[in-house]
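Here's a solo chain for you in structure tokens, the form predicted alone.
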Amino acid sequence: MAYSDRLRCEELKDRLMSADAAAALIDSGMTVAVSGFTPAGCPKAVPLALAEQVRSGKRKLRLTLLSGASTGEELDNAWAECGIIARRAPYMTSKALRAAVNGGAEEEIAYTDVHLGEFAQNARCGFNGKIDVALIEAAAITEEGDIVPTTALGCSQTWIDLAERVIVELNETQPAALEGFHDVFRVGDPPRREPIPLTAPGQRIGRPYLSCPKEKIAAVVVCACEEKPRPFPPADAVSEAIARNIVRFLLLEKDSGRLSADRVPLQSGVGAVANAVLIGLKDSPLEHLSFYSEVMQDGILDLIDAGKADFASATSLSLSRAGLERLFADIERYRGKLVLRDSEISNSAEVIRRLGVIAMNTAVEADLYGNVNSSQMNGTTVYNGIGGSGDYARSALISIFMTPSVAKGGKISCIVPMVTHVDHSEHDVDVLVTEQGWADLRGLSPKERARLIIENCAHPDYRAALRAYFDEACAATHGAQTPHILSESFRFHENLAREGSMRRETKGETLC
């Protein structure tokens, strides 16, 4: 069986089987937790040798899939593909996944969308019932057994600590050096929990390692299955010109002394634009910054390397394969910037609320009054799910949401009367940012807040539809506090209460 010097613990040595093997200690019916979050850090050889066990005829098997959040093909795409996968949650991004989801596969999927932050205390709380393997991705194994995680960190404490088994994949494409970049801290759980003692991005107060009674490992796995991150699209003029609002948002705050430093922590959502505003922060006047996160992507190295950018603190390195290369290349000078802790850490109200972190999320669509999508197409149909979005923008000093002010080529607004799907209502939206330029929300009425995105946000294009909507709204309902035409709305009711007054007459009852 395959050897590696970084299995350094000696009692584990026995443990060590292929792929193949390992996969069929997995049995139909088990809930399978894995690392990771995002692609990085999650396993892949155990995942593809199930999937080709299942893909050839030999075995048939429905799972359970818990995640820290998305992974990569080698598990939600290739598990979907062959009809593996029965349960999801909480998070996804493959499309394989969202087709059955959505039942556009022949085998259905149960997805549950879940705050990323809440996800592994839910678990313990025994929300998704017993967990029966953890699948862990290490870069080594230490002495006394403790495991050293790869580019991310996700729940996999959490998943440990639940499961009956753990198997292990010792994956050497992941640099040894990356033993040191991790926080692991295993919070306390309501109603005896005790304070998480984070009070700077940069502090540490855990340990370096995963924990894990040898016992419990019931398989190490060596592989060399190299990570396969997804590219980042190339920065386009809207993307570049919503960053360029949120950097002149950012110093228009810095200016009037609402933020008294630049070292009050920022965290970027995942994707194009997230990334364009990352680029558009090193070009700017802003120094000292830091980072309290989720994900870490190439834009922070660029921060970093310039000179911007102190301490970036997140739960993983979702990095573009340039990005990864660059970190891999010189990952000592990168040492004492970063760190990666448990998802429940880098994603925890108390500490977001506590360091004051100004959030920046992306949208699907934004209505009037300030309420965001972020998950679901024409309110029905899930795309990826509210991932940590929520988890910033309820307890972020300023949370503001991004997003394109039209979409498909212009025929579609992303400014609409009324979101079709409420990820975050307009009390956790404080800036509404487009390429158009941005609406500051805070301390607005929602007629206000409506003037300002419909004139400040809205693509010209849709501005006077927008404006005749809010004008009939507000004549409909005779200047109500949130103005609306809930035609469709008012039909249900219409009909509920016609129909109740149907079966009393029915019953001799005289109406008033």
Given for the second form:
2 protein chains.
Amino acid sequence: MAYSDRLRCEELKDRLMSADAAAALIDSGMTVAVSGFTPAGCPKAVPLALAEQVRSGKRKLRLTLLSGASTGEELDNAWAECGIIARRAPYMTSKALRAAVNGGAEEEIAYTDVHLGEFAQNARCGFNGKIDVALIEAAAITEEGDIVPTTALGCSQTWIDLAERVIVELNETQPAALEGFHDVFRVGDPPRREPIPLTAPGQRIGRPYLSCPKEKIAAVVVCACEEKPRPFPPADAVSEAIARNIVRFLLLEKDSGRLSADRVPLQSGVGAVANAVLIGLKDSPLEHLSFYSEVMQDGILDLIDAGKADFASATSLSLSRAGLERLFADIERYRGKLVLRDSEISNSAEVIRRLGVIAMNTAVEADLYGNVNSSQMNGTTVYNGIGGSGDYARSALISIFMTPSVAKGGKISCIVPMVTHVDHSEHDVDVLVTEQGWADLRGLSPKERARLIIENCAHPDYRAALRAYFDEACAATHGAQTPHILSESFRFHENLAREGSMRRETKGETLC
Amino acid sequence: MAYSDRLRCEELKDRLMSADAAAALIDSGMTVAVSGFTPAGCPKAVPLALAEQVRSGKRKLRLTLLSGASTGEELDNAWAECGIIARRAPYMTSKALRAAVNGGAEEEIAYTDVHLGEFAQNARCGFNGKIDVALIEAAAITEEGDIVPTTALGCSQTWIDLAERVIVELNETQPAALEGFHDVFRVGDPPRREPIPLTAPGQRIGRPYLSCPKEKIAAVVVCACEEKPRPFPPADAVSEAIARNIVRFLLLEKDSGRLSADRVPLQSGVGAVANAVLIGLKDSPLEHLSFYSEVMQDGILDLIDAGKADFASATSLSLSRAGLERLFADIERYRGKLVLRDSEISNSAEVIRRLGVIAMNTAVEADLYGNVNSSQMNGTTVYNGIGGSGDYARSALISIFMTPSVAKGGKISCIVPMVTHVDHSEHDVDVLVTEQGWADLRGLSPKERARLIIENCAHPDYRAALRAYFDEACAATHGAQTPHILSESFRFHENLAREGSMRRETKGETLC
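Okay, that's the form predicted alone, but what's the structure of the form predicted in complex with another copy of the chain?
And the full complex, kicking off with our chain again.
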């Protein structure tokens, strides 16, 4: 059996086994809950071994998979491809899984898309039934049997607490120096629980290890599976323009004397636009930034290196390969400036509200009144899921949503009369930003919002069509609070389905 | 000038003036922020005096009105009727105001519908501009100049803190014995604030008075305007059936060993169904109930009287006249069992999550996937607003929404293919209840939810039509995550607009 000096607990050495043997502990009908978050810190060796057992025809099984958020291709993708997953929550980014969730695979997957900050509590309160196996990636196990997590925390402590048996994957490619980066805190459950004592992004309130009774550990699997980070999102002119608008808004907010980005923490999502915002912040006059976020992208390291950011708190190091290498090459320098928390804490409504976070999340589409769809294409096909956006948007001091004004080379307007699915209602969207500009919606009525969104955020090619819809709807409803013509509200989307574009050119103007 | 022994502070006696004189302190263009909440505890004499000044042609003015929630007819209705209100937030229930907001009056009102738990903070952070006048109803002013609030707290402390000038309405019809019922707590603002130390519904964390520097008090107006409480919501068979289903669900939850209603606090909204639930709880085997809610209805007094409820926390005594009389006749007995808090605390995401509240709110309509519209008729005409429902639904341990399965004598199905407006997304709705039954949506995929909602919650007359839509949508989208046919998604509503009913009878079956 593979041995590792990362396994410092003598008592657990008799639990060492191969990935193949550990995978055999997982049976059909079970609920398996795993470490990791988008997709850092997920187990790899045991999932791949199980997939291989199924692929080779040795076994056939269907199970429920729970996690912190999305997992790596070794897990979501590999398991979805060979039909292992019957039920999945709370988030995913895998192509194979997405297909099976949306009816494009032989075996359908029932996917429940949940606010990430609520998921651990829901599980503890029995919403997802019994957890059979927790499968946790670790960088080490200490002399006392404490587990050193890797590049994400997610719901790992809750999975360990709830699971009947725990399988630990000791991944030797994860730096041993990750020890000390984490802050694991058990929130407890109602009816009696104390406040979460966190009052600043950099504060530590827990312990750096996952706690697990040794008798619960059924297997320790030593592996050397390299993390496969997301590719670095390429910047483009549109992302940069959105970023510039966000920085302008933040500077204006500071000039107004209101609470600004150099006084309260920022939350920033994942992807090209989010990373462009981080780059934009580096070149701005804002100083002493801090982050209270669910993921850290490369741009946060840049801000720390440039002396612009003092501290970043998240649940996951969602860095590119280059970003991970940079962090690990100089890990001691970053030690006092980064912390990884349970997703229940990073995404806690309580803490986000208390700190006054300025939240920046991306929209798939937004409508005239500021409602945001962040998950479902055409209101039907889920892309990833709502993730943590609702945790931040609802409780943030200022909730910013951003999107390019158009997609698919201009064939899709991301500002539409009515969104086809609402993840964030008008009540949770304070500022809407595109590369065209921004609409500060705070304190405005729906009709005032519509005018601002059309003129400031919509692409010029679609403004006439949006104005036309809005004017027609105002007339048809005699100026109701939220003017709509229900039979016409999805006309942009119907054009797209019929003609491949939301645009319809009429007399040199785009009308839809 | 009217004198009152309720004004115990010598230093403030020179501020006594008539309602008419105090109303003259309010000018056009100002922002006026008032005490009260749905509609308890609102100022009455000064608003009526100002309305009279306008109605009689002496003055003409337009202003912004902010409050805790809806106000009484002396304020929202009277001011809307004579065109005083240009801008209104965060909630309303007034008929005249509703008309002006929805384009049915000469002078339009810009209405912003805001989560009530966020509103005080938004105002402190400058989202609503400068507050000129705070107009606060009081039961007394103490020797030290502290203000004893009346039947609601709402945002009163924040209004006093932000306003340039404060007008106090000393209402002699409000019982002096209200002194001590309130718990006023200033949350503070980011970036540095401490946890809200509340860990049980009955705990006191603040002081029983509103604090105000004496030099800020511009006027004290003595009045004797009777509170005009909401009429007691009549119970009907449908409300009682919904209530029975909710109680059954709660008992099942208790039997399952999960956290149940006798261990965590309940939140219950306003209206006939909410009150029927309270009555249903009285006749249930559940004991030691507690409430962490925004309003108290008569049913809570019944539960306390019956020894079924130990404690109730809210921001407003939204009682009927009989309920108020019962409370005031025996006020010492209720003293240790009720507390009135700032709406920022009663509706605090932090506290609601910590306590593990079971939230029960009403829907206008719900769709196949569990999305809820609680504010906009046909997606266009706002009825009241979102109120505090979003504060509770998002942070609750279990979020229940309830609605009759049909309205208008069966012409409207409250379960529709797609809601015309989303206030609460599928992610915030755990259980949907109608008089037909309930659908426990926890852990289910959208398609699983749809089947359950149709069979358990929809009215039998509409089930075939809903099944037909769902099947068609599944076929058209090849089983996508959230099957919809956008061009058909509002067909129930289009039928209603065209034919006066969502129903279309075809071969003895209702198809829509």
